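A single chain comes next, written as structure tokens; it is the form predicted on its own.
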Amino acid sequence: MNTQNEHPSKPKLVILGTGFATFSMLHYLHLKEFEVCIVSPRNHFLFSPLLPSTTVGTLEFRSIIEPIRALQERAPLKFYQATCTGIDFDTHLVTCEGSFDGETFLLNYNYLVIAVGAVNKTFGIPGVLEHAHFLKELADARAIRQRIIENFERASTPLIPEEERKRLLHFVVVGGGPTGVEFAAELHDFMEEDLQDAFPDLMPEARITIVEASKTLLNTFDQELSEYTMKRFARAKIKVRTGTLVKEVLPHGVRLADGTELSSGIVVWSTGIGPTPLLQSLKSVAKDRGGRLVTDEFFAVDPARRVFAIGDCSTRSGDELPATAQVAQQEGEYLGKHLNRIVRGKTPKNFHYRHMGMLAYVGDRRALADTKRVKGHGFTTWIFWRSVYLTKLVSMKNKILVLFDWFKTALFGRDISRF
């Protein structure tokens, strides 16, 4: 085992994850008053929202991402591949577990920063880990997208039996929040505008199914936006089943709760998130009943430590907000500014949460907004749903392929190779 212990003049800080609290904290963080050392197993930061978009090529994937050391660029960092397995707030040290060769080594810190995110939550389902497909990660996406096309490849060869054929163009999505709502939505997109030209004999019998165990889709958005959903998917022929639980995830399909059987040629598991590995080897702090680690409003673990979480990890005591990008935008860009006034022993200012609404796209040049000022619905909105989260991404280079990559769907439709 190696040891980085190191001995700076500037405090040193040690934060784990590389999402959307991270990347905001380090925009507003003063990177040259601290030595920033950055601990992830992957070395991009991800623009999640549009990750739905990937799975069917509307955009590509490399578009969306941006790497951690671009950051170098503003100031000296350390960066390094691996994922953090334990952490001894006694001695101020982490564990690491490098990525390639499963090295271990420690780091210490002057101050911690916890924001590993979350992971998907299969509420102890069988099945689920081995057979769903989930979509959190830009290797999801790209699995996804590589199953769909081998779905239609496959279904269109010679003497395949009808009952496998029909199987294999069946699409359950489980899960009707924002994140399966968008990726059936673009998979429709993809099928009405690309497969029917490349596969006109098979869209006859391809489905897309949502289940979801709420009575309703998007239950988060406001009620009229979700029955406005409903009924644009009902028009779409996509079947959605609320009201209805997985019991089992199958090799090929899946058991609901009433013993029906959908056979399926991918199942995508969006049904919401649980702590980390690392969160659930925690044992010496508060955590709620989620998993999440407990902050006070200063987003301290243990103030007398100097270890802080941020993003879907932690949840602030007596003040729970939703785990969303936007949540985990402000609170990164508190932390990083809370973070320069301790350093500079200024006294800290409170953390006001600022809800800037929900959006979701459902299909078809359509989307909806969920705002305080607007509550809208359709072309005008899909506008609006496009040209906010292009000012919300990472740099000017993601900016302009996001905006070249829709250009050229729109012009030339979505790539259909498998590769």
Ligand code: NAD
Second form
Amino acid sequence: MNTQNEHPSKPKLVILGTGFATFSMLHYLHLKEFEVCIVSPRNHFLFSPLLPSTTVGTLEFRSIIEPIRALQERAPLKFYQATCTGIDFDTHLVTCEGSFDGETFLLNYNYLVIAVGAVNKTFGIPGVLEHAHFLKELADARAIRQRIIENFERASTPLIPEEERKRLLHFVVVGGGPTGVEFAAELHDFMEEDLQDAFPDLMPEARITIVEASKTLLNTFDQELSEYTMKRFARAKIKVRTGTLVKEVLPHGVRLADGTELSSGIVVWSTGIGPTPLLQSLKSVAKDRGGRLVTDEFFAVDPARRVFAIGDCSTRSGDELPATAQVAQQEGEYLGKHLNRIVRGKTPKNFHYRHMGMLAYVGDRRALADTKRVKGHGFTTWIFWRSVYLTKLVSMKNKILVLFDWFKTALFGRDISRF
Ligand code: NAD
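Okay, that was the form predicted on its own. Show me the form predicted together with nicotinamide-adenine-dinucleotide next.
Complete assembly follows, chain above in first position.
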């Protein structure tokens, strides 16, 4: 139980989550004017736009994370590695479950910010949780990287039956949104640039298939860019099965809606995101059809009770902003400044979203840019893609590590050790 303010003169601000929204908010918040307490099962911030690059070793895992405690350099703040399991809006208490021993504790708040992000959507499809890999956290990327290399090593053992070898070397990606496309692109680069030299005999059998329910890949991008990606993938022999729904994930593959089975050595599930268990448990608050918390124009869930929600877990009433990093980042910036104004008794300002556009990597040093100023694809766009992400990384340490990893990969290739 921790229900006392340690500094009674300062309002206690409890923040749930350590994603883009939180990190951005903390950057703008006057930390010294609050007693800040952060609760999250993850003790670091993850620069998720570059996560697919870590699944094959283009980037190292630790190059795209920043410990949340690094912020203690700016001001004292508390962090608890725990999951918030309930909120009592009447008593201003949140219930948390520790990440290590599962102990339950309570925290009081004067202000609460819910920035818990989202979880992978499975649509209740059988076998997803048991047999598929998600791509949302570093642990997912690490498991995928180990599995890819393991499959190649297994496939090269002398007594392996042909059918089993083909299965191990078939990589299936379910969902042709940006996550699925960028992962397939990185995997293809890994095969062409590194695994080709290490396993030349196996390469003719190695295959990637993307299964996408709708008619096209990247359907939130400009149609021309989505067509370009389909053509590039066809040339790279990445099989794209559009208009195809996966109905079940099996221990060794997937079953499609028409009953066909695709045997596979790994299934990566990237069919979008949905509400976390915490959001599902909150009954007395307004939510949209996707289960996100609906807030007022100032991101307040309930202004009288001083509860705010930002990032992937929320949507402003009347807005239809997508659950992306740039939206979370801008909402975090706004709320940090908004809270500063509240404690100083200033009148609130309005939030204006600035859409920067979308970027995606499509393999072989080619990227897409769908922005107001630049709409294009190809090698120059890939340079633009890298420059944008390099500038967006949150710390100088991350920028240097990412730059170093890119040079290392270009010079020496990706590491294919399994440990
Ligand atoms: P998404 O929602 O963008 O795409 C998921 C895809 O899976 C959809 O095209 C859907 O038709 C398909 N799908 C759903 N169920 C299926 C099934 N059973 N079988 C086959 N296909 C199925 O999901 P995402 O790619 O994980 O992205 C999540 C969010 O993050 C989005 O808002 C996205 O814009 C954002 N994001 C953006 C970038 C970028 O801009 N570079 C990168 C990653 C994520």
